[in-house]
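Have a look below at one chain only, the form predicted on its own, in structure tokens format.
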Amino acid sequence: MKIGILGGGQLGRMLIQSALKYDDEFYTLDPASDAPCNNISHFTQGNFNDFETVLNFGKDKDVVTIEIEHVNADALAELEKQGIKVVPNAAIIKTIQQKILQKEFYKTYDIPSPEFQVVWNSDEKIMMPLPFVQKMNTGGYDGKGVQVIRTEEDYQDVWKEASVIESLVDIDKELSVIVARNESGETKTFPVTEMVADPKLNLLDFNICPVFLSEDIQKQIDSITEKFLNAVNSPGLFAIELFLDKEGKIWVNETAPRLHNSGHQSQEGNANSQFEQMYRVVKNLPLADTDAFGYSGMLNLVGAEGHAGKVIYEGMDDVLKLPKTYIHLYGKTETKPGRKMGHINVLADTREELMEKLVKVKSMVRVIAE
């Protein structure tokens, strides 16, 4: 099959790497000439937000998918009309890529998500009590386009763009569950992972699997995934980011209609990775076994503060000597502060051992510039 991917970043790269053992042709579209997919696919440099560019890219493909949701969904809808398979479908991409539509989607289908107010412009009065979270309607990812407003003084920092104003959850844990459904209607769910964020960068720092959850909490998550898949009514792989509050209630933070950072540890930690699963979804093949092997975790390799330019990875030789430790670099030649350049997966027999190894590895590696 000729499989087109909108976006040529690391998620697309790892999807293609996983699928190279099969017989398909991969085509990618990305605005950056040096995108991570440029040398492992039939690469087109172009704007995946431009209607005509996306239409021309997709019209001769058997199936088109995404590795970033900020694409031209109207062009994907037109491709569907022309008989091209789009996974996930254009309608759910359009819903999820706009935070306002995404929140209204949760409300419509009784999927628990924090209370919210929609603000379309700066003239509208914010009615949510302090503290609250502001999420820009479009364009946010990796912690960008999201901020917490805690005090009256912080009101001066409120963005003027269309946004969701959301009540602040008293968070005990941040969790993620990755679910998949193929065109035949078969579904599979990966074990829930815990996400530990870097408070300074607002980026995922560690990812830990499995998580000890009570029967009640697991039931809440199972109910959410079932409601979500029924409501979406589309083949796809979806990462549902969740909050567990201090009273034991689960809330949906947001959803990504694609491969996700919170599933990277599945590369070595599960019987099959999220990338293998996504390939099978795109091809409408039987879905893969998602069982976890003991404890697994991931840490992001991000550009160090004060470093921009040609990348150097300090400490990698020492990491390569460690058992059950796996390096994944993204093929990015230029680093800058906070930029995701790769990740490292770790396996362990206990949660305590896993955390010790993750903290140790993090202390050993720095992503700097020449």
Second form
Number of protein chains: 2
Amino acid sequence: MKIGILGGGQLGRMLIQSALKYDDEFYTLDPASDAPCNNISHFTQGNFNDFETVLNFGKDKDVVTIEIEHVNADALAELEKQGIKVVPNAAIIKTIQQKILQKEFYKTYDIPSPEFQVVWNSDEKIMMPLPFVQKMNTGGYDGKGVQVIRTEEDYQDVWKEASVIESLVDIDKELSVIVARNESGETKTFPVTEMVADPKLNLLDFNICPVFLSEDIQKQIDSITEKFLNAVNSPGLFAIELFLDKEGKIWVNETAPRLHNSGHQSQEGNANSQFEQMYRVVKNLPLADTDAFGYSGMLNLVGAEGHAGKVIYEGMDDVLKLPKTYIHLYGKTETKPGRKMGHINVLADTREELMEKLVKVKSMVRVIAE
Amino acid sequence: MKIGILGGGQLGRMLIQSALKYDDEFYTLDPASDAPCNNISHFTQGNFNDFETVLNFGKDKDVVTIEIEHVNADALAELEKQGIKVVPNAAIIKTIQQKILQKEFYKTYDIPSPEFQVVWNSDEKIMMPLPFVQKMNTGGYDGKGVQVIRTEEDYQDVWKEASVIESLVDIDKELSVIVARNESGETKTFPVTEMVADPKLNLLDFNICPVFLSEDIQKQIDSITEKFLNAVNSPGLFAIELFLDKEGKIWVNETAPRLHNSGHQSQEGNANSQFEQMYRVVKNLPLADTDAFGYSGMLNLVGAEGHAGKVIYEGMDDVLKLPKTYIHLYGKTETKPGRKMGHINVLADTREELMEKLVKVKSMVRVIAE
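Show the form predicted in complex with a further copy of the same chain, please, because up to now only the form predicted on its own has appeared in this conversation.
Next comes the full complex, and the chain you just saw is listed first.
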């Protein structure tokens, strides 16, 4: 089968890597000639935000999917009209692409998400009491396009563009759950993972699984995933990012209509990875079992501050000596501060051992430039 | 790093798949334009038995390795002279390529292997009592080039060419152990696996791990792997195929200087797979831990009798529904009787559960032509 992917980054690369155990041909579209998918798929250099480029790329494929949501969804809708299968479908990509539509979607389907106000232009008065979160309607990614307004003085920083103003959740834990639905309507959920964020770069630091949750909290999450998978009306693999607040209530922060950083530990930690599951969704195959094997965790390998240029992974030979520790690099030759260059997965028998190993590994490696 | 592989078959494909989590460039050489490695590496169509072809292929690589042993070892020796790293080195490939040299190697290093007589030409009298095994000196592969001579009448079938005449072992079990050694001299051994062969096609049927062995038998195996890894004087990953005879003695049947079918269950069954280990050997990195996770087993997907042409995998959708069951296809479009098209790995908590699952899966699938 000819599978086209919009985006040629690490998510696409790991999807293709995983799917090499089946017999399909992968095609990728990315503006960067040195994109991670370039030398492992039929690669087209081009802009996935351009209508004609996406249309041309997709028209001879059996199925088109995405590894980034900021793509031209109108072109995907046109491809659907022409009879090309698009996973997830253009409508849900469009909804999730725009924070305003995403929030309305949660409201419509009774999925708990922080209270919000829509601001379409700079004249609108913000009614939300301080502190609040502002999320740009479009273009947010990896923590960009999101800010917290805490004080009266911060008001001057408010972006004067279409955005969502959300009440600030008093966060106890950040959780994530990867869910999948195939065209036949079968659904499957990965075990919940917990994220520990780096406050500076706003990229995940550690992502660990499983998480012990009270029966009540697990029930709230199950209800959310069920409602979401019923509402979504599209095959796809989705990451639902959750907040657990200090009163024990679960809120949906946001959803990604694709493979997600918070699912990377599934590569060695679960019976099947998010990449295997995505492949099955794309081909409408029976979904894979997602059981966790013991404890697993992930840390991102992010370009160090002050380093830009040809990448060197300092300390990696020592990491290779550690048992049940798995390095995943993304085939990127150039590092820059904050760039996701790879990740490391770790397996352990207890949560304590897991945290200890993650902290140790993090202290051993640095992503620097030559 | 530029890594060149002689051979572009499934072993190379799975090595490249596994190594996609690092940042290297793979180059493959194979006579078949539709070789499994073609679209996932820089591919050169050419004959790996031809001196000039191998020399030209290897001369601009950082390291050259093999995924099949029937290659031009003289060209590899010449590459070594020119300063190209070859893994495993040309000398050991040459030794293992020729059954006669392989047997002499075992004798020299006191590695127990069935008694033998060398026959260089058709005039030599065979001294070995019946029944015996005849192995052609060169060209044997997947059970080809090996025959058992049982009776006086069978004598007419004896091949009139350079070969090894071996005493027939009264086999209780066929075992295999994958061992690795890097350039720094570090060594690592995978847990022993047990093979159940299909008497007709002489390809493995099931390959299971771990195997319960008495302390004495395990000691014999440890002694063999230790002697082998000391003797081999080359970095490399090797499969040592063993016979356990009915009196509890272990014999080396033969050795392959490469990734091996009997190590495939390591993909999901062990902390790291033979492919990860091979990658580390090629790059002289610290070797990976090889611990087994519970029970694992593998069955080959082999082209059914009477079917040649474009392949169909019958029953695969049902296999995809089974938990902890992993399909690995090799990207081959054409099937023929006995051709290895893929394999399926299975995980289980007990040996009984494992055997039950393997038998069930085997009954579910068939590799046929359109």
